[in-house]
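Shown here is one chain on its own, the form predicted on its own, set out as structure tokens.
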Amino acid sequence: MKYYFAPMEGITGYVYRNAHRMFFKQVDVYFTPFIVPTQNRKFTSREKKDFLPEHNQGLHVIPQILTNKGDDFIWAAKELKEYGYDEVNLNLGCPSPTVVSKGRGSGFLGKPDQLEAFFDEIFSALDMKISVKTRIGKDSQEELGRLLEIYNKYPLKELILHPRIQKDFYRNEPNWEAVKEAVSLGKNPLCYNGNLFSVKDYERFTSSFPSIDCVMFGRGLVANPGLVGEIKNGETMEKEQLKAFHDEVLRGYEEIISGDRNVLFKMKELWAYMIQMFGGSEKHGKKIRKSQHLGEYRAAVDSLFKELDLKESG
């Protein structure tokens, strides 16, 4: 089984990835948050810093590209190849209204003929591995059959399937009937992504789909950074380990971000997930959310780790 860490905008950048690899070594591949090629043919400073090889030493990283224009994808992929990357990932999953309104991400799924022309263009121009992260449709599961027809025409490195439609965002249960359809009709290697929050979730999935040998974790792995180690080796994350990981992420952000407010914004975003690892954490979580400077934040976090224990895993 291969274990992937999903790209999560604003969260899984290089500071987070390096800290995660330092303390939790079981993830096979990390994906960058999406890169958006622009008309001026330049990466933003933030995007470039995130994929620079010197910021990702010892990590297997795959850059993700978000676009619906073939020439933009080709340009970005070729540039990334110059930095040593031999594989790129196409984002056809993002459900954000601002992305979808521009026909990108899962918005592109509603235009299958244009999507097919896009694939013709990029596969004829690029000598690289190309994987795709997709939802099962924009408005309906009924769209999946046509999408699989398109994907089957091309030698995808992998099809990473998140079995929700765009309008679901991250609500409702993942549609496993759609996964069955993809297993039955798909010709490319398949990776599953969606609602893997615990060992039990993982075991339930693998018992239902024994032929799938790759899974991608997103929100569940941000909440419990040690989840993959728990699944692979029965390694239960220790509270001290989580605290050391947290401190390393914080240190990394303080190095590259100026001002308490901006660092706190990044850390509070993580706590929206990690707080779930602690029982009875409402009071401590509120103190973390309301902290206005780093001294206050550190005191709130220290108090949480001192007074509360991690929930028993399940």
Ligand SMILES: Cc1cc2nc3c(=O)[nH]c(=O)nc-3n(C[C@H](O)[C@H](O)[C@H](O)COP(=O)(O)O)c2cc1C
Second form
Amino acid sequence: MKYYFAPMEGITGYVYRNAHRMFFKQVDVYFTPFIVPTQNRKFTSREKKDFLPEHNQGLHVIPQILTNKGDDFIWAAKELKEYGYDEVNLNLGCPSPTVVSKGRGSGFLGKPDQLEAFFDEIFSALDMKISVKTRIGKDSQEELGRLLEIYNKYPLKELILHPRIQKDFYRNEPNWEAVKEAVSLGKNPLCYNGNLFSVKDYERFTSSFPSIDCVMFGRGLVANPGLVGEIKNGETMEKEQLKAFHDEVLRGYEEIISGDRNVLFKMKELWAYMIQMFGGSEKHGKKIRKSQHLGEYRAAVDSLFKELDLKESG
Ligand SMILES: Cc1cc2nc3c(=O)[nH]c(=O)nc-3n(C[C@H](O)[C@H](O)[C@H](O)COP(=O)(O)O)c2cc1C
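Which structure goes with the form predicted in complex with the ligand, now that we have seen the form predicted on its own?
Starting with the chain above, the whole complex follows.
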């Protein structure tokens, strides 16, 4: 089985990825949050810092690109190749209205003919591995058949399937009927993504889909950064390990982000997930959310770790 860390804009940047790798060694591949190539042919400095090889040493990272323009994709992929990347991932999943209204992300799925022309263009121009992270349709799962027909025409490195449609965002149950369809009709290697939050979820998935040998974790792994270790070796994460990981992420952000407010913003986003690891954490969670300065924040986090234990995993 291959275990991937999903791209999560605002969360899984290089500071987070490096800290994760330092304390939890079990993830095979990390994806960057999406990079958006533009006509001015320049990456933003934030994008560039995120994929620079010196910021990703010892990590297997695949950069993700969000666009619906073949020439922009080709430019970005070639640039990334110059930095040593031999694989790029195309985002066909983002449900955000600002992205979808421009026909990108899951919005691109609603224009299958254009999508096919885009694939023709990028596959004939690039000598790199290209993988795709897709939803099962923009408005309906009925779209999946046509999408698979398109994907089947090209030698994708892999098709990462998040079985929801755009308007689901990240709600509702992932549609496993659609996964069955992709298993039976898809010709490219398949990787599954969606709602794997625990060892039990993982086991239920693998017993339903024994032929799929690749899984990608997002929110479940941000909540429990030790989840893949738990799945692979039955090692449950120790509280001290989570604290040490947290401290390393915080150290990393303090080094590169100026101002308490901005550092706190990033840390609080993480806690929206990690707080779920603790039982009875309402009061502590609130203190963390309300903290205005790093001193206050550290005190709130320290008392959380001192007073509460991690929940029994399940
Ligand atoms: C805050 C947030 C940011 C995300 N950013 C990205 C992104 O940059 N690129 C992408 O392909 N998916 C992105 N996703 C989707 C995740 O990669 C993943 O597909 C989704 O969370 C479902 O998997 P999960 O149930 O394991 O969390 C994001 C999701 C969330 C919640």
